[in-house]
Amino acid sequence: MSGGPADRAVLSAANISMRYRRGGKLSGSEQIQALDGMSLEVRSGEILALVGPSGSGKSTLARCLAFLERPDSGEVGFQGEAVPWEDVLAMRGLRRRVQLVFQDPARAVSPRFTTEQVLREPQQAWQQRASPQRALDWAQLLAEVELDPKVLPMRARSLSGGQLQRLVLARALVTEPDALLLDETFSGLDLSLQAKLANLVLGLVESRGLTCVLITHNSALAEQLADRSLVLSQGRVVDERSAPDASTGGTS
């Protein structure tokens, strides 16, 4: 390997484990092993798919990689450095640079908010100054996700499912992240909308130089979009697959 920027791990996990308690009582409640010694690296500019059924640990791993949950043991890394969980200010900056897009866009935004309010929300959360020039950029941002600027004054509840999914994707881009984590983002959409959104994500990865983690139970979608796929089962990586080589017709 060359050791250049393209080989650098933007996100990494080293032997991380996570347990949850099932049930309301601490005494006698069952412990669920969500992650069991998970290790991986996501390289700069790469689309990595995490594939597996419900309960395999995909979403828990995504929350750890987005710095929203700290694993019980092991180490999460960003740009080759261990994540400083105890440093509140540093963690705030890191969470801006890695954005997680959840599965259900209708639950991710307030239905009473207008599209512009949805986009301004992360700006305010990360205390980014909203200048007049920035306000003029909303139309360009919406164009990147193939939304008409006419939706800016519209309330989120009036948007279609496909429009909402594009809106939450645009909101994730407001902080100009280095990496996007898409947690079942394509789930619930018909095949036509899935294809359009998939092409949109591919274009954003290329134009913005993003690193992307795609969480899905759909192995066919993972094969179509990802450079590599990791197959998860019971909190562990059980298989790794590389994208078929188009030059050889997908054969090895």
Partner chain sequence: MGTKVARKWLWWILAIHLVVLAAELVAPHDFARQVRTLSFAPPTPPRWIDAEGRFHWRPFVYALQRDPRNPREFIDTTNERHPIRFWVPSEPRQMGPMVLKYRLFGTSSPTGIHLLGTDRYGRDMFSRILYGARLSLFAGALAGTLAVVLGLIAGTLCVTWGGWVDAFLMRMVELTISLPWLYLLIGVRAFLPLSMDPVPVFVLTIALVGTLGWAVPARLVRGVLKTAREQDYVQAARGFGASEAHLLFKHLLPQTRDTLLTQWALLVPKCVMAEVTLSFFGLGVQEPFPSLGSLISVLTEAHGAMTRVWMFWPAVALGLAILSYHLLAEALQQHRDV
Given for the second form:
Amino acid sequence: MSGGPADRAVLSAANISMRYRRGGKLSGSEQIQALDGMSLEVRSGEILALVGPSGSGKSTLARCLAFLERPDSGEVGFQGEAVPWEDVLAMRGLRRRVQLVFQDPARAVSPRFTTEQVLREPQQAWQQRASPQRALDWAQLLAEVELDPKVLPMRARSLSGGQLQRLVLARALVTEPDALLLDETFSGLDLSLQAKLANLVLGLVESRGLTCVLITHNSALAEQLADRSLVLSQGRVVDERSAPDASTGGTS
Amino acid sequence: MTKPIDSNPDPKSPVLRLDRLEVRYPSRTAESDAVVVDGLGCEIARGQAVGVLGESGSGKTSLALAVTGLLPSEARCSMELEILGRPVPAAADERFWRRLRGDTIGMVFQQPSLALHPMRRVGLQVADVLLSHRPWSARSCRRKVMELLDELDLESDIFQAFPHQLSGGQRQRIVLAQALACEPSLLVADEPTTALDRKTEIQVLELVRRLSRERQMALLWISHDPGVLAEITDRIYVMYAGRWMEEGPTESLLAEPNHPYTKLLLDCLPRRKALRSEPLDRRRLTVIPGMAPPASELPSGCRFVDRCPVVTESCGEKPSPVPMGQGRTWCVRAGSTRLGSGP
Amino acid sequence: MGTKVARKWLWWILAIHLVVLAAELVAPHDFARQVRTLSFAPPTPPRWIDAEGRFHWRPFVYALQRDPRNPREFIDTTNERHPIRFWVPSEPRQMGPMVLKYRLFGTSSPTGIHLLGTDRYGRDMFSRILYGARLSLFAGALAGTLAVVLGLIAGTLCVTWGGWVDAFLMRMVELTISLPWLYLLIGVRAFLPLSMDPVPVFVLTIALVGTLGWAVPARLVRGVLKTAREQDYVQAARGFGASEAHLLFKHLLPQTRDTLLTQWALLVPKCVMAEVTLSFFGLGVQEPFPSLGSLISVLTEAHGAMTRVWMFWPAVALGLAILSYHLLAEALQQHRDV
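Please supply the corresponding structure for the form predicted together with the partner chain (the preceding block corresponds to the form predicted on its own).
Entire complex below, previous chain first.
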């Protein structure tokens, strides 16, 4: 596990709100309250499920927790400290600690990149200013997500759905994050593929000591995989469910 | 406009009778064609809801396209198809199908947002279907659309809305309204609710079920999700690599599957009913080992032979259907042994 | 660029540009060489059969002379054949860094070949069209490139800076688009001295036309970049701690390529037309230097246009060049829609 006390919050949101404007200036815009004073904590080493219907603000919350979007009000915290939104360089480093895996893996890789380029990008994007990192152990990384090395020279978008999911998972691991946010990664998949990927994620969480936030509208899957689940509706947390014997919050 | 198939034939004949459906795609690289669907047959009675359960690549979409005459031109398809007791000629051309589709057969496909024109009011898009199949005036088409919207629990002012102003569930209902406008005898649906969240999905499914009962409309519902089929169908066909594995009444098939594939597939469903802080490896889901065979290298016998946990020597022969209760199972070991208890 | 069609048109356009670029070599005459006796002479087509009906393998031309009965008309001097040869020696001329002593084709006698006739001063129209097309086409291509580059820079600034820079530049775009830019062009040019050296006029024309064309590409680039930035894979790259520069060069700018190519193919003919129009009104390069515009403007001298149809060839050449660019743009656009 990641060192600190098991109940320490890796990620936290305190009273965050976020609004979007939809429609142009001429056609009359409407405000959409995506997040409405949401507060939550993600404890170190746990699998937290965020369950809610579409429009409940799940995806916006995921982007805030991945430090990709700054909420209109409220604070996002990482390991107990508020995130310094103004400090561009610090934010770039922080974003590497939390990786968001997007819902549609095909849209999450560039149509111009080969699989190898996709996997190299996290390092290339960072190396410009930072100290050199240790070389990527391809074989080990690919084995970890059960991806055939033969796909490396192929164009990433030409892979099958299952391979793409594994690819984006592998890419998220390159930065060696503390937490993984999975945004509907398992929805709309065939049962056997969903089961394989879910097991893969469980394995990664265990072997790498990751903290995992599972965003889904499938409450059965959430119950299967998570330690704790928060039910979201209309941009708020409306219910919290945790295992009866989960007072420590961590996994065994 | 004359209909190719009379909508009031003998009430006892099934709405759809399909036999020996075969769909193959000529392959550019491999020597042999890719056989996507191989010798399927089924029957759907009036008001009956039949589901096809299959994973992606099993050929279930080709099945839906074949019975609606929408297969791409490079596909080679042969079948014996009867709709409302009248055979569809093997050389049925696009004109024949066009009069059938939207009239006798309604269709809903994946991704409702793509099926609607973004710049046209949705009410008019529903009316378009009526205008092209019925000799009605614009006014009576409009009245019919209003009735349809009401039937589908949509507000009447949605008529004037554009697709982007609607939620996913509303858009799906509009696509349904298009499919149901001409009161088809058969509705073919290919995973239309996959993009919706669970709550909306159930609402749409209940709505379709209610309408199919009220109108005595037959359903051919294709999905990878047993949960969806449990909501809406009377009978399920399980499809794998282009062939039926098993068919039977929904309840008994999902509760007590006879085919090893069905059993394994249903085992992949999450089974914990409450959060428990178990160790992570106890939370693992059951998986089916291996991969589905590619359509150009299918095994000659049972298609599931490479992944089956209870395989025997006789699995190398093509299985014929074994009656099991009220259904059939295409497995040589069906009935002879208790399946599912691994070797 | 994937389509064969677009590639085909691109090669064709490249070929046109290469031919006019080598005008010194290809043209059988100097653009300024006057033969006063051959004013408004008709084309001298290559022939294979002479006046006696004999066939010759090597094509030849007959020299022209005034018809003694009607001095306004020309007749062939059939007593002597002038064979057409390739790689004819000629007076040394400068072409770029090279000194040419040959022409691609011509006759060895001084009479010469006039494929497309001559103008009022007896200058060879074919040669003048080549030289004029070089000026017009290259002015257009360079101005179009300038406009696209300016548009790319402006659009990128809008997206990376945002805020007031974005708002300001977009208002400038709207202003530029709403201006009647052809009249503006003429107005600006009219401020400058009428007779200038050809090189400054050439550069000035390119700069003027190019700076006025930036608006549409700028707006399109901004739109493409704004959409691109919301793509999941760009957001994912941000998630790896990517710098703005990495996002811009690795993900965002590559997506503008198709838009820019299409815009370029659409802008170049517009810029060619702008140069032609300026020259047509006498505001481009001055005589004796030809431009397609000034060659076409000769047609406005009403007398003789209808009897001397070869004077329409510059307009045909212009039409062909513009059409080629539009077909390229069309092919590029279809490729993008797929």
